[in-house]
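There is one chain below, alone, in structure tokens, taken in the form predicted alone.
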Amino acid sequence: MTDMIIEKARKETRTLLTEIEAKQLLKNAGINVVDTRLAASKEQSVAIAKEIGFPVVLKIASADVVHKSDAGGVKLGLKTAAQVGKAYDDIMKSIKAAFPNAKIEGVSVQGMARPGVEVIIGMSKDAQFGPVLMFGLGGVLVEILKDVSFRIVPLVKRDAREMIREIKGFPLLQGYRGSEPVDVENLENILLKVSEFIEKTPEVKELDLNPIFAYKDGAVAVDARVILENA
């Protein structure tokens, strides 16, 4: 499956994965990620919405829109058939207007993670050292405070551990103030999956989790983003 994928991108000349594509990779790889579908028309993403269950998020599917959110690519927190047919006229609207050459392929449907701690996992490439992996707050968090830690790919536990102690938010994922500790233990194992990935899939440049929930009894990756090597 994950050749299948890849060698689909290179096809049609691209390096940028679509959500559901990057997402099947890292699921075929043993990491939590939110159920998410394609949808190529409104009546599809209205029956698929059914099926999951509300409330949903819809997210364009297009390899040639990089920002979603900034173009007006995703609508959240719909609760009903006719929000969900409204939404995807609206995406479809807005994205046409701010990509006219676009290829879309439709919208992603998944249902709405329940809110934990988000946290991010990336990988980028060094010139020097190689793969690179990166631990930290996820959501706008990592822009604003910039609290990550790095190591090199491969990891073993012992790096996972540190990577996750390391940073300053560390705290908050122990419980802060009455909330809940998120499963540490469990944030290592996927660090160490996406590590064990990395290393046998070379054709991946680029990779972020962000945000993956982190909760109480595990965590899931809700966005994900998979860049290529040029072929």
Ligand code: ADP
Given for the second form:
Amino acid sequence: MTDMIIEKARKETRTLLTEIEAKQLLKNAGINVVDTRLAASKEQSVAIAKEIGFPVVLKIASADVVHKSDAGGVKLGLKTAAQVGKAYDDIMKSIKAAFPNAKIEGVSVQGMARPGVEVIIGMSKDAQFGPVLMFGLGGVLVEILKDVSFRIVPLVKRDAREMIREIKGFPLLQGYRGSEPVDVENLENILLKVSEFIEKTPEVKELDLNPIFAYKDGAVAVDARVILENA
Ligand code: ADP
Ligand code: MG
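With the form predicted alone already on screen, would you show the form predicted together with the named molecule?
Time for the whole complex; same chain goes first.
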């Protein structure tokens, strides 16, 4: 399955996997992702939304759009068939305006995950050290404060433990001003699984799980980005 997805991208001479493909790879690696399906038309997006159950999220599905929400390609919290239909049209309109030449597969349809503490896990390759994993809290904490930690792949249990605890924002994961503590052990397991996946899949050049929603019990990745090495 993983090989097939990579092979398909190679055949199409692209290095960016779609969100759906990236999530499939991670799911195969044992990482919990929001169930995400491709709809090639407006009618299909409504049909899939009904199957998944409202509220749903629609996102542009295109290997030419790296940052989906920047381009108006993400619509959250859609509660009815009519809202899904309108979101489909709005996404297509925005993307065609922002990227007139993008090859569009359709939209991804996925359940709206319940809110959690947003964390991110990333992988990039260092010229000297090879694959390196990054962990941080999502949103502004990463973008502005760069509150992140790094470890070289392969990670051992202790690396995963430490890298979560050494970010400045760690207290936010322990429960802050009445918010519930999150399942840190589950995040450690995700880090270890990502490390394993990267070791086994050298074709992956960059990876981003941004964000993962962390809960009192478990966690789920709602977005995934994978960039492949040039063949
Ligand atoms: P981008 O390509 O812009 O990173 P994302 O898929 O990360 O797009 O979506 C943007 C934001 O929308 C996320 O950071 C997250 O807060 C929210 N989001 C995305 N998918 C879901 C989902 N399935 N359930 C709930 N919130 C979501
Ligand atoms: Mg994202």
